[in-house]
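A lone chain, given as structure tokens: the form predicted on its own.
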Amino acid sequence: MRDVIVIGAGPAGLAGAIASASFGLKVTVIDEFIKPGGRLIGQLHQEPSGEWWNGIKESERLHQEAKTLSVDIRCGVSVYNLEKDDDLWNVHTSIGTLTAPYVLVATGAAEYPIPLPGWTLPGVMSIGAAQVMTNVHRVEVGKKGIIIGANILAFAILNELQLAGIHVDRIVLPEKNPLSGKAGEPEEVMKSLLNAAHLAPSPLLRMGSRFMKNGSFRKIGMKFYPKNGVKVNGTPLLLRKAAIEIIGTEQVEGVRVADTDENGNIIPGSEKIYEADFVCIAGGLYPLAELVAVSGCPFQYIPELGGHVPHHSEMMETPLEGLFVAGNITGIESGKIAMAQGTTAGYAIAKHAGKDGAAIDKQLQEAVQNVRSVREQAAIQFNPEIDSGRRKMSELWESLYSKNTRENSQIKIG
């Protein structure tokens, strides 16, 4: 008989599931990769501080801490069903349906894909795909490519792809319309990437963001962008070309590509085909919440958060007792949040198991304030106002499961 079932061996799944196994609880992960990891295991890149951080070095930390504490990690398990049978959760997997009385789910992200004429062709995938062939796999994706699609996820694997020496050419956004949304207009392309502009790489980029953050002078900034682009790590990110086909016969062989005005919209005989033999699609990331919402748990929709999110508390509760959740799954964010997250989940899986009250109870609220820590420390943000996302759900919580309605409510608190 087990405690808790883990879906996703990701950040946040193997350390909620570090987390619970530290109380003694019996643990079992399952993931449908062939290896625990998810997304860290192809993440390498410098912080800001001038430290490395090496997702692969970092899974195989989490995988042996968990190993250590006698976690069962099953990978080549897919989860295709997860319901509630009385006091016990039914996760029907590939391998058979397995039960307990708490499940955490974390399962992270998908990228956001943006269609366009000859997408399909052999050499076209994600910017997400790229990362793991070539972090991963150690797969070349191409000699010389092109990235559809311009945000923070797309500079951070274009900064991977240079490290392993794979040449991409040039960063041009998708056509405007409604399946690009806004990711095809120049000017909220600059404004979400200014959020990220204190890594820009030279001092005069970071100081013209400055400007750039004052609507007006953006405006001008988009009239008056560069043809040629600005370099990005040496790579040209133009804001005001857009792709309109990926051609090739076999395989890719180029991007046709057009000029645009400061609004995105194309400039008639502008055209102009750009050689490539890969071509990465980066349209951003939402949450993975399907098997969520299969358990039929509520949900809302923040954008700020990427989209769709399952209710939870800052303790990564949710309306459903016994199922938890962190990571991407709640909102787009870091590994190390995720990670956090993961770890607050795990404890507060361990005190509705009626562990060790007053141990527990002080760990469990030192993970809730390390979450904001290490939130408040970061970087970066996938979607700059996640703040603003987070408070939003916490109210929501507030006044659906606050404590005054919690005896309404199916979850147990203490």
The other form holds:
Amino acid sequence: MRDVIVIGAGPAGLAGAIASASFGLKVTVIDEFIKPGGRLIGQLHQEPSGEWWNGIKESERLHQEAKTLSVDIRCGVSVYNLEKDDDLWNVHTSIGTLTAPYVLVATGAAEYPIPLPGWTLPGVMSIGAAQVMTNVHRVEVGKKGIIIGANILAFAILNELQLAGIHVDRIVLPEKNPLSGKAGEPEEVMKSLLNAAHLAPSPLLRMGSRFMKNGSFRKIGMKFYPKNGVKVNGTPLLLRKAAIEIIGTEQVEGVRVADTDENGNIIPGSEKIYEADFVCIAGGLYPLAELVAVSGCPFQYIPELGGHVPHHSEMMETPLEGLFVAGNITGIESGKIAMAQGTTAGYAIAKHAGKDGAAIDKQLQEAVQNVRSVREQAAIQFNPEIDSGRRKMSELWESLYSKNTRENSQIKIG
Amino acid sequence: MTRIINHPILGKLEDRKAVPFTFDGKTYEAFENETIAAALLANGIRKLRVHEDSGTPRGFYCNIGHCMECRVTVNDHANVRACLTVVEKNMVIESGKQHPNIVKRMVEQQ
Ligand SMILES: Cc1cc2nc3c(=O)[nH]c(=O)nc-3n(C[C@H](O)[C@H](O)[C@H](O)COP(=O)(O)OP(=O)(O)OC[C@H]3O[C@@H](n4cnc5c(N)ncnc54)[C@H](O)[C@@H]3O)c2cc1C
Ligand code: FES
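In place of the form predicted on its own, output the structure of the form predicted in complex with the partner chain.
And the full complex, kicking off with our chain again.
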């Protein structure tokens, strides 16, 4: 008899499996990718301490620990439905239906697309696709690339592409329109980059950061933003140029780019074509939560967390009995935080399953505390307002589920 | 395109076994445990299919199973995601083809 099914073998899912299994629960982890680790395996960046965060090594460590605890990990298996039947959850997968009283959904994040003419051409890919091709599969995505969209993930991956010897020719913004939203507004982009100024690779961004945090200075800054961009690790970041169209017949041949004013409006007659054989679109991340939605769990839109997220407590419970969530499905943050949340969920499941009193309570409390401290020390934070987003969710949980039914806050369904 | 053999942080790619497969009737080589999308790209192939209706070319987009842009036919099994499927020895892979749009043709004929 299986106690727990974990959906997603990323840092959250693996850490959750390890924590549950350490209390003697029988755990199966399912993931549709070819190997465990989730988006962690593509990650490679230098911490402020100078140490390298090597996602492949971290994933191998988690995988090994899970195996030692006899966690059953199945890769190459997709989950397409999740529903409850009396006391058991049915997890419908590409290899049949699995059941367990507890399910942890840790399906992570997906990338927001920014559609523009020509974006369906072969050679156009999301920025994350380039990360996986480079660091996981070790295949060159191309000889000369252009990144459309400037955000923290784009810079992290720009750096990874450069490390692997791939030439990224320039970074431009998408054309300002309802589809690109803030990603097409130079001032908004500058604002979000300044929030990550400690990571900003360019000395100019770093120097200007305090000055540019003031709204009116920022406007002036954008007005005088150098036409040829500011170099980020040697690659020009062009906040006053927008991609209008990706061109090519059978595959990418280049990008049609126009100059913009400080508000992102196209300056007529300024169009130019830059050659490229690959294009990466960086639209940012959102929680990949469809499975939890089909299970009937209520959701809340919290932009600071990246979009619609399932209702959940700090112990990673959802309002549905036996259903837990952890990692980026609860809000967009870095891998270390996903891992800490997974550990919390794993202990919370052990507690719900009736594992020994005092020890589990203490470990669960420590795990909740650990999520907060890892968050405070995070080297990469995708949204500067993350704390406020997390607070909104915990207040929502308190008001909806905690007050009268503290002992048994989960709703029975099915 | 080529493989990234040497990497300053991730180290050197170890030697892996070559695995033959066919794509649209031509034989190529993948490495063991490589996805169809990665193996084809390493062989210089970006185009995985054409759009069923318009016939315009498509390649992988997200590379992690979310977008379905990379669907190909594998050993007669249609709509398989090339970015999540590992190449196996002598696998027969076909690109996605254009389908006749009967309704559109009927409208055009009127
Ligand atoms: C493309 C991309 C690149 C990123 N790069 C970075 C980075 O460089 N640095 C950083 O700090 N953060 C990065 N992130 C953020 C990343 O989400 C977190 O760092 C962390 O990996 C989240 O962990 P997780 O366990 O919540 O989810 P993930 O690591 O995303 O793991 C989720 C797992 O669930 C599996 N899954 C999803 N749906 C199903 C299903 N229906 N059936 C079966 N399996 C399923 C997936 O295959 C995946 O392996 C990136 C995110 C994405 C999407
Ligand atoms: S490229 Fe998106 S599903 Fe394969």
